[in-house]
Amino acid sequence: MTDICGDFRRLLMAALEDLAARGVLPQRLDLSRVAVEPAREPAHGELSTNAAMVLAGPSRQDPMRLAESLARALKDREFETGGYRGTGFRVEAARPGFLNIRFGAEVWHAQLKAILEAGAHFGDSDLGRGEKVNIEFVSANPTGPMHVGHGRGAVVGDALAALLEKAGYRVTREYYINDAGAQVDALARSLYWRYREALGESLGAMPEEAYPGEYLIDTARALIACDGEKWFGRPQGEWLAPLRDFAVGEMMRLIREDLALIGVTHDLFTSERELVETGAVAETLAELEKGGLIYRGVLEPPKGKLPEDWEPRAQTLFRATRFGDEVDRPLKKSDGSWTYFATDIACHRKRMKDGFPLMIDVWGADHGGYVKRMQAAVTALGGGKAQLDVKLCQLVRLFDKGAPVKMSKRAGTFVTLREVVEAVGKDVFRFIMLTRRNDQTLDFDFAKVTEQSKDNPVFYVQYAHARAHSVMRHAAEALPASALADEALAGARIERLEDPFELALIRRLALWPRLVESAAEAHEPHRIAFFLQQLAAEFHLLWTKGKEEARLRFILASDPELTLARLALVRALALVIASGLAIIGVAPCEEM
């Protein structure tokens, strides 16, 4: 695979070893840090290094020399890359300390010939070398339809996960289901008053525990069709548990509908139920107690106004102080059952015997202050050998042309994901999930991300892919499908690209395989939706610079060499906006 930074990275290691074998650097430097990456403003050149910076501290030098040290080094050198080999770039030493490097043409149009040889592989990354992901994500609990904050985390998650393929790691996508505990109890009771009232009883409102969304009485109507009235004025010690266990396989199924509504499936189903009755709780507390993590104590009061019911008892604490938590935490309830952390752990501890050196959780935002136990708690168990990420999506705020939208009637409190999905389809939510970090809040107005103007971020990525196809179609009918294909055009005249605007969307196509790897190191799928804005508006402004400049546009039928050159800048244009939307699960238009 062809990645300018990594290649340019190739060469500077090779000019700090001949450093160091001269004495002008100690042997046996760190030089993890030393990043080599797209340069932020254009007037430092196309990509800069903080070699310099960050070794200059290790061996006692001013930064600014070894910098002018480091561009002498580099100076005369050859630098392969894309099938380019030659010395076609120049480097300056830039205050306090900094690389920039520059290129020459000859260099960029090698990378669109080997974006063109590369295909829809382009940007495929081998820096996770194989290693195995899991990535648990979604995990609402089975308590009622998706709402549109569970879309978000879907979203992400799927995302990350596919851009960590993209870079080489094996992925595995986890739900774990929350199905033990008082609310999946508080949802049986709920079915049991629909499904009283669906056979004729009159029970007036609702109870204030109860969930009041009417998705209950198609489940309750489900349950007499399956069950009759089998359970009608039994007491609950027998229903409790068969209506809890009916309703919790309903919720899945609806929860898995709404999923693939917006293309999300999962590996892996856990249940939190099986891990207690499995013994697989017992098992992981047995196992830090052995390590001395497990003791009986009674914690501090809460800081600030103390809750009525809070009184000072011993309880089964995890020593989580020891692993950077705040306080210890609790294992277990007053009526002895396990606390969530603990099947946590449990769930946890099981993905580290699976072998997942890496996991990733994806959360809401409301689960901010449980992130530092449960690391806390992977830590301990992993002895140092695991490593869990959490990622927190923050809210999503609706709209429709600027007014709030609150609640739905079917969910009772939200407005459901499927309801925000109709409304808007598949591709737009989940491109729009990405336009912002996810730990920003997101505002989503139905009627702006619905609009087909520049403002709307996937109709301008999409509307950019569409005219790259657009133009390819007007070229066949005037060329034959060969002169078109990746291969001969990638054998095009592309030196006849000379224009700034044509080399600089080269320049922003050549960093794709570079913004796949920042963004699978960084866990951050939102950078290749970033991307992808910046990848269209360069082209979408080189169209228009054709329709002012009769001289730039794409099909010239004065000149077949340059159009065939532009036609080959088109061509790999599509290639690497589709490859970005396959990681975020938007399918290309290829026409509007």
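Positions refer to the first chain, counted from 1. These numbers were taken from a predicted model, which means no experiment stands behind them. The term rigid core refers to the most C-alpha atoms you can superpose between the two forms while keeping them within 1.5 Å. First, how it differs from the form predicted in complex with the RNA.
Remark: with the core as the superposition reference, the CA shift of Ser59 between the two forms reaches 2 Å or more. Relative to the superposed core, Ser69 undergoes a Cα shift of 2 Å or more between the two forms. Annotation for Glu46: C-alpha shift of 2 angstroms or more between the two forms, rigid core superposed.
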Contents of the next structure:
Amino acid sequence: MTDICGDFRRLLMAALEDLAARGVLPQRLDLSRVAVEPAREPAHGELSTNAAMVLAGPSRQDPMRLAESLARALKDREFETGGYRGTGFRVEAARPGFLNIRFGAEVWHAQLKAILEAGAHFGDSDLGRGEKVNIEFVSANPTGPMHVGHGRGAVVGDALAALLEKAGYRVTREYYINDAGAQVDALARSLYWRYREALGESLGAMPEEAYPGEYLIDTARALIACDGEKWFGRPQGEWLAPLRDFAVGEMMRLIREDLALIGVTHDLFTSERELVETGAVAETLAELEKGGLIYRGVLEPPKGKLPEDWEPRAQTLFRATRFGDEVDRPLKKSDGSWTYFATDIACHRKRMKDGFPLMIDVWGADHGGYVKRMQAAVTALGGGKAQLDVKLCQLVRLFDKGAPVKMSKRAGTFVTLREVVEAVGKDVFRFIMLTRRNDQTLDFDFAKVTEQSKDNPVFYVQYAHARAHSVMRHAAEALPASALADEALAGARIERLEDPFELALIRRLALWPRLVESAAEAHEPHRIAFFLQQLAAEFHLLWTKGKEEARLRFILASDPELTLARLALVRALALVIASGLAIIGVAPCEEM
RNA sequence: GACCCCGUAGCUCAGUUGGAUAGAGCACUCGCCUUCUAAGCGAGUGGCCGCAGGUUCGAAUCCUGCCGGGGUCGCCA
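Form predicted on its own done; form predicted in complex with the RNA now:
Complete assembly follows, chain above in first position.
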């Protein structure tokens, strides 16, 4: 654990306790709003804390005077971070009541050493304390190949999972297969149509509700290879279920293949149909019933535009309004089968029973209207112990050289995830999917994302990593490999690094653990991608400084000691970029 | 009509969970290749953070009400 903000916070807390013991501060103050963060302005030092301002009110003191007492209380205390131990910092009170903290270079040197010692584990956190988290993502209907929007959800979910793992959670990646509703029956009928067609029957246009995609032609061939003409001419009652299962199986195989293309694998596939057939849904309903949360009733018609066929109907309803939803929600269709909501409640209940206090669902933004009712159900069944966060992913719009790529399922100009990934590669796809917040629409331009220039963030970051390795390769020509190993570099005379740009890079690297934690807490993996871009920029800058001023070059034949110190910095940069890319799921290439 | 998301530089977007003088990329202007990859870097121009109130030491961030864009709205998933 090397988090300089966190480490300083501990020191600050000790000082606050001391002030409380001396009667300067009241006992048992609420310290939750006290923050130690990196300063935004260089003029404000390197870290700053709002402690005095936050505590001024409750302790009835002038913030500025409190800040000054705090500064005194901190003076000459021992500070421990990343292997450093000493008093190499200065604290000063500033204007409204901030405390600005400055460090001697030795503190940053220790940070760099600690990074090299931690290696790929630098930034690991125990924020999650080994708590179990379930992340449900993708969960595309098993009725056809995946499109780009599914791909976005896949990357967001998978990167979030990796991020939470790095932050100390035990993560289960789950795919919920919607294989129980009407749409998989439609899939079976579509397959049957393709089956008859493949067996030589001449048919007209496909029915309206059918899935017209050509992928089912292959599935029909596979079916023939498997079952021959067994189903031909038989009544629907005989073939519907077996063909549905066959089709869903094939679709899931396709989907897994597509996911494998972008490096996504799930730990758990849960079948909606199984939840129904094993009685898990019925059990769930019984449990709600016992809690008095289910009733038969008629819903108010929606205000504003009234649906054409609206008529008052008595339905089986869940009292979602008790838990913050706008209306109570139906659990059964008029044919007696479960609604999607009912089975989904059962799915979340299963997760809670499996011991997940935290569940995260990654959905498309079109499901936004569904969030409250699902959270209501989780609250109702979890007794407040379980929590559900839903990440909604906005649309991905495809462009090529600035022109929108027109897509229509009907017209057949439908771009699948596979096509996109085959065109641009897994790494580009994954990185670009994280260059926007999940709730922001994302423009994906084939030309731009494959461009090798600084305008392309994927390239920009990978290039920084490759450059670092390029330096190491050059160094290896003059220095023995044993001197370039991480352990050896950790022992280099790092204190020789004195240039402000070098120290600035170390400072940025030292923020990595804090960034991992805040991104994990916010469930926002895109922050990793943005951090890597900043880090890459800082490194490219340093590189160019070496171009301009020979004394700033990494490799100096005249000064092997300084060379090794700089290589330590270069190596640390490569480590952090690689560990960030690992979360995003992008390969850190060593050559471009 | 209700609910959810979004609104930040001309464009595309970040903004460390309420901090100090709001940032980056593109575009535009001007600079930097005898030297580890110029596939890069620097400088400059550019802002009523949609509008109006409120909360407090302090608001792009939290609350309320509007305006604009998108999504959703009883047996689709």
